[in-house]
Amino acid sequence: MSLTAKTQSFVLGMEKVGKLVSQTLDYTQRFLKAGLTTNDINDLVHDYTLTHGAIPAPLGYEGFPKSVCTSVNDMICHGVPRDTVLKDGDIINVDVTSILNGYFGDSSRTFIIGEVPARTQQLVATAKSAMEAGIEVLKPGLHTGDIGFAVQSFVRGAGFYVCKDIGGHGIGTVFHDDPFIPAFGKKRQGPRLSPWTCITVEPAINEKNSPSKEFAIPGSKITEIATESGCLSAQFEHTVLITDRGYEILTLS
């Protein structure tokens, strides 16, 4: 299938910005450690995003204050950098959000910092694992939900509980679009995936059957969500080019 100038310049677009959104992940994982806080970490991404020629799109976004979203243990996701200290036995998510060349790249990681138990490792392995399973069913012409039962059913397998109210979106020359990719659904429902656009894939999943609680970020309309019952939440996401055949993940490493 040939491609117009336009979808091809696209397509370049968000690869470039892609490989920009891994390799500043990258860099952050090598600093992680107990003892660095969250706003240092906010500096790392910050600092690297600059230096490489792309804008951190979070910051300023809907009145967000920071570059990077650090979500620590049961905090699900939107979690504001701040002074908190990372401990030995933590987990972490950072979410990396970069615009380069008028292109948004959206990709998250969670990190254990130090020794945790096999209940926690598991969660995370899952967690990764569940990402996997949504984006390896994808092609145009898929349906939204069948990426969440993709979700559902491996995270069930494994003895969690997906994050309903935590989805991905569409992605591309703005930072969230049409459409919204659940972490659970039924078979052939939902929107189709349309060939030459992209999406995220970012299932948040929690140790326990917990509800979301959500705290205001003052001046912001994004606020931050965290477990209800304080259990632990993973999360892991990719940018997926949806082509003409299959997919193609944009921040892999």
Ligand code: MF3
Second form
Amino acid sequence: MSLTAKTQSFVLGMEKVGKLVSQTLDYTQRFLKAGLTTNDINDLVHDYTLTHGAIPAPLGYEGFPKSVCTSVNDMICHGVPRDTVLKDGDIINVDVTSILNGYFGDSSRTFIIGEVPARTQQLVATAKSAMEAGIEVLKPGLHTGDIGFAVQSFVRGAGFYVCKDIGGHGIGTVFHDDPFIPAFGKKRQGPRLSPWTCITVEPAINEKNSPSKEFAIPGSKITEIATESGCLSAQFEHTVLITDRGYEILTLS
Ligand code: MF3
Ligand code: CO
Ligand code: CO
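Next, report the structure of the form predicted in complex with this ligand; the form predicted on its own has already been given.
Shown next: the complete complex, the earlier chain at its head.
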């Protein structure tokens, strides 16, 4: 079966932006250490993105004021960069979304600053493996509930908890599209994945079974989301292409 020209340009466009987002995270990662502020991370991501001919998607998205999300410790996601100074023992999720030639790529990693307890290392490792568990099952025709089931089973087995309030999404020529990709669910439930479309897999994992609390961001419809109990939360995200036989992770260098 040969792909239509439209599908070919979509795949190439998504591959290109995916690689750039991964390289942006690689670049930013080199500078991370205690003493840096989350505003400094914003500037690194913003400048690198523009230098490479892309646009930082968060800036102005639903009124979001910055170019990247930086979520520290108990912040689950959408942390707004500010003059908060990183210190040894912090964990921070850096979530980069760029637009290149009209295509969106979205990826995040959680980084450890200095030394953290073994349990915190396990939380971060579990968040990465949970994302991978959700990606490994991907293929056309799969139900979104199958992804959630794979993620949640893995996380419960590791002794941590998925955040049920956020999840992945369709992505392509828009930032957030259908289908919603939950971090929990039942096999064979939810919409099915179509070949030659892209989704993100981005489970957030909490140290404890805690509800979420939201903080308004002035002038924005987006809210910062943190754990209500103050427990730590970690997250990883990849943008993934569903092919005719499986998947391809796009946000790799
Ligand atoms: N990158 C986030 C996601 O994974 C969305 C951030 S929206 C923003 O879907 F406005 F907060 F940037
Ligand atoms: Co996303
Ligand atoms: Co993201």
